[in-house]
Amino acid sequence: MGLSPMDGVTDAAFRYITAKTSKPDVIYTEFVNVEGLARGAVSMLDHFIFNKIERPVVAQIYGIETESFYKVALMCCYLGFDGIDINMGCPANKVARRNSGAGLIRVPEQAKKIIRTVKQATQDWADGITLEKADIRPKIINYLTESATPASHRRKLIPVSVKTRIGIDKVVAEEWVQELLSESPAVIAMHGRTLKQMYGGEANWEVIGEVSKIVKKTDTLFLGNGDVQSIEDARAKCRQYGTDGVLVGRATCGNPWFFGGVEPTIKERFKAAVDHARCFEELSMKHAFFAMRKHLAWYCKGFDGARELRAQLMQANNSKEVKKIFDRFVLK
């Protein structure tokens, strides 16, 4: 059962809150583009800031470029993440255009080119291979070198996993998840929808039920993705549909406690969205603030005073102000 990756909304704070409050048995990070990062942009590394509570986390990352694949592989490993994950199911048009995210599903070959990559790049890691010697970007080996913990960047050989979609503006499951097996991913999940689907609709965990039984003949696991509302409905679509697991996306924004199975109090929710506020500043001030609101809008749903509430919220700009504005509410 685990955190699956969500743009804007995994990063540490999330992350932290969530694997603190009901700790799933797998959290990915955001995803990363490779070109950026290949090209020198140090401050898409916040995006790899990870505690330790969280393991194992896997760091996924997104682009076409393989060699910017191989070189943030390396970054990856030289981080101590437990695993690579190769988004392949992105849908939005900036990224998908370009071949990249669910895009790739229209270029099997160079998604394959791209699992290959990475695979190299983790087996180069295991092997000693070293940042400079990848011709890695002065400027990130300086910022790995100082955040990175010793026993952080151990050389061990992680898995490399691939997340993925039924199909671009068709059902293609069946070949497509054929394509990614023969390149023997450790793990692929995959989201119950098209790309052109993005996220309206309803998932199809029909197709995901016989992806299953094709990749239940190799050693590749498989999880589901898309619609999980409830960690009994995750329980519940993993025997149906045979999967090894489910990734959980929406139903854990603004419910950390997802993974547990437990309906939180009122007073339980205003806890752990100020807690959330407090660790946003501390690990991800380096945005605005208001990338916090859309978190602490999901804790406020579904009882009396919720809309007037979250719209007091939609002010705040930092945790002492969130913090009054709960201490008010509760003292109506």
Ligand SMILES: Cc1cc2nc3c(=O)[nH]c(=O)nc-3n(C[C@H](O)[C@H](O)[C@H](O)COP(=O)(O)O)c2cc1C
Given for the second form:
Amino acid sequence: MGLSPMDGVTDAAFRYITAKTSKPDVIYTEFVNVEGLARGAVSMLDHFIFNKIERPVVAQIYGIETESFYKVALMCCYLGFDGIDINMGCPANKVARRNSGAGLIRVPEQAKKIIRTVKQATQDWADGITLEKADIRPKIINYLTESATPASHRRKLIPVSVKTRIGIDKVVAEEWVQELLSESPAVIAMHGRTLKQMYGGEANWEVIGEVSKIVKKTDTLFLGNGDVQSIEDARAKCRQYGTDGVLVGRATCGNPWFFGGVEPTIKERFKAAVDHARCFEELSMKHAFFAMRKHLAWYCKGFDGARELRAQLMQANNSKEVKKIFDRFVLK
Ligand SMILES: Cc1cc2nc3c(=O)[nH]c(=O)nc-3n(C[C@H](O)[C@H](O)[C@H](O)COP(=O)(O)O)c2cc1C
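Having looked at the form predicted on its own, could you now put up the form predicted together with the named molecule?
Let's see the whole complex now, leading with the same chain.
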């Protein structure tokens, strides 16, 4: 039962709060662009900040150039991630039109080359390659050596996985998964929508069930994804469709209790929201506080006065203001 990657949502603070509150079996970071990072965009490494309580934690990366995948995969190994996931599911036009993200479904040969490259990087890392030898930019190496703790440099072979969709404009999941399986990724996670569907309509779990039968014959683990609403729903879907697990995205927003199946009281929700805001300030100092506001709104749903409270929280500029707003609301 894993926390699905969500760009702009599963940042370091959100992952930490979720892991502390209800511990998913696996956690994915937001996706990070390999070309940007390989060319030296050091700030992208902020997406890879994690706390050991999140383990096993998987770095998700996306792009199209194999050379950049290789370098960024080595960086992920250096940082001590437990796995690397290749995004083959993002439907955003700016990503998919370049044949990255879900666009890779269009170009299976390139997709397979990327899996091979990332696996090669993880193997080379285990065999002792240095970042210098891999021609990684000095400013990235400086950042990595300054920020990562020595314990995270162990030379372990980590698994490589893929997260994808069921097709581009029509369902081709069974053919597509065979292509992926030919490279033996450790895990395939499949969102039951096509690229064209984006997030509309319903996730097609029947297709996930069919694909599951194919993956079952291999050593690859298979995770279903899409529209799961509760941990009971997740367990029922695994049983019904034969998947090894599920990834859950949107139902975890404002709900770090999700994986424990516990319904929090309003007081607990308010406390978690304040803790989350503090954690965001600590871990995401360079990012403006407005990125936290959507999370605050997600915590405040389904009780009298929630709308007014959300409107006030949308003006908050720091965790102190957030606490004041909640305190005032409770006293009313
Ligand atoms: C705001 C948002 C950002 C997302 N970012 C990513 C991402 O970075 N990588 C990825 O593989 N999927 C991403 N997804 C897709 C989710 O991981 C998941 O596949 C999708 O939301 C369906 O699952 P759900 O119904 O449980 O949310 C994103 C989804 C949302 C809503």
